[in-house]
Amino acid sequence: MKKKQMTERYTLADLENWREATRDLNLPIRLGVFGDPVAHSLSPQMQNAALKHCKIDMQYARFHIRANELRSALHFLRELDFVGVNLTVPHKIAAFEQIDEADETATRAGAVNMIRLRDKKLIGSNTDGEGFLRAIRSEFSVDVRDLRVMVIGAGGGTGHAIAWQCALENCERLVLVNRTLEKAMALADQLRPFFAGPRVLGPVARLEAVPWDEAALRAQLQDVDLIVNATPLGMNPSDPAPIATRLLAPHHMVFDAVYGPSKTALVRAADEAGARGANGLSMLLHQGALSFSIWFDRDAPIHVMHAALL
């Protein structure tokens, strides 16, 4: 009898009837990504290439899990002998409240982008910060510690993890931007001890939280090297750029944590302004490699994963 292919994406209903849903598969699915939306995710092709290369007999799949389904979906993972999962929008913050243990990366960020299972316990980590560092190094050949950084969307999941990583690296300057200014200000209070020492010449503060409006951004951008979009803006082709082209200058490096088959509005804006721009594909690669290393306690075959993404 011919074995059937893995489904494009699975649902909570499939997890409830997992044996039936996966009865005819060649290799068991024991890893995946939970998200809503999730059809765009390139994690399966990257992780499945790594599993095949390392001769690990399992598969990684997409799971379309809505916000109100997360608790149930995580419950099923405990019973189904999964190795772990990645988490993307909108689950990173919610999952933090629903795991059994969190490591230091997850605790700092208050968000989880990967879970590993040990004895039916859900242990959460966050590889976004370290993945971001490695992506900046590979895209722009510079270290975050030498940069003045603006993070747009610093109030939640990815932005929170990136801001913490910038602080831990002792970057030159950090500007936190968020629609809800109170969230950015609360994060700035947490990070203030990292910025007590003087590094930047001149009168500008090393750490600031500012509202997401053009006047505030304009006032900051002459003292910023790297602009990071950590919001979901750009996941839909019709989304506007989170920052106007007219505010960008050739000296800026622009990193959009969103990735897709075509350039996001922000990366196009960087091109128009003569700035250097990069999307989130390299961050996906590096945080995916870190996830693989945590799941299997071995180095990830990063060149194989990179080739699969391309």
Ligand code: NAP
Given for the second form:
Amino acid sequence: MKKKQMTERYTLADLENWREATRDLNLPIRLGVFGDPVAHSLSPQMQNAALKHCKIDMQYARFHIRANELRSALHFLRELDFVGVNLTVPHKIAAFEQIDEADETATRAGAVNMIRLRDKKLIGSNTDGEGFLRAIRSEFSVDVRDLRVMVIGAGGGTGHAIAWQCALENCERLVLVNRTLEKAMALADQLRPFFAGPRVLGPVARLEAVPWDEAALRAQLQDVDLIVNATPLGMNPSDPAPIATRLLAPHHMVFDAVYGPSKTALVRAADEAGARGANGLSMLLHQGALSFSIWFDRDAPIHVMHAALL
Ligand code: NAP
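I would like to compare: after the form predicted on its own, may I see the structure of the form predicted together with this ligand?
Complete assembly follows, chain above in first position.
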């Protein structure tokens, strides 16, 4: 009998009837990404290229899992023969509360972007922070520790991971911005010990949580080198840029964690301001390569994954 290709995306109902949903597949699905939305995710093409290259006979699929379905989806995962999954918007913080164990990277960020299964237990890690560091190095040829960084969306799973990584790197200065200011303030309280020493010249504080309004952003951006968007703003072509062109200057490096569309509203705003801009494709690559190494305890074929994304 002819074997089937996997479908574009699976759902919670498919996980419930997994044997039926995946009957006669050419290769078993044992990895995937849970998200809502998830159709944009390029993780399957990148991870499937790596699996094929390494001759690992399994596939990586997309799963459209809504926020209120995460607990059930994770429950089914424990019973199925999965190696693990990635988690994307909006699951990273909620999943942290629902896994069985968390490693240091996940515990620090209070968020998980990847899970591996061991003896029916869900073990969570976070590769977003390290993936971000590598992306900044490859996009701008600089190290985060030398930069004054602004993270917009500091209340979300990705914003937490990025802010923690900046603190661990002892970056020059960190400004946390969030629509719900209280969340940025709570994160700043956790990170304060990392910024106790004086490092920046001048009167500005090394760590601040500020409201998301134009006057506050304008005042901060004079003392910022790298601006990071860690909100989902930009995923829809109709989204506004999280920072308007008029607030950007040519000395800014602008990094959008969003990678689809490739010219996000923020990257376009950076272009218009004469600043250097990059979308999140290289962070996707690096966090995905780190996930692969954790699942299979081996180096990821990063060049193959990169080529698959391009
Ligand atoms: P999340 O946990 O749902 O985070 C949402 C964050 O964005 C919160 O800080 C939230 O603010 C803010 N936010 C949401 N909608 C907003 C809006 N309309 N206006 C202003 N702020 C808004 O999501 P996530 O998992 O961290 O993902 C965030 C984005 O990063 C997604 O687009 C994801 O695709 C991208 N990402 C990319 C990579 C990569 O490898 N390139 C890796 C990770 C994530 P409140 O706290 O006020 O709600």
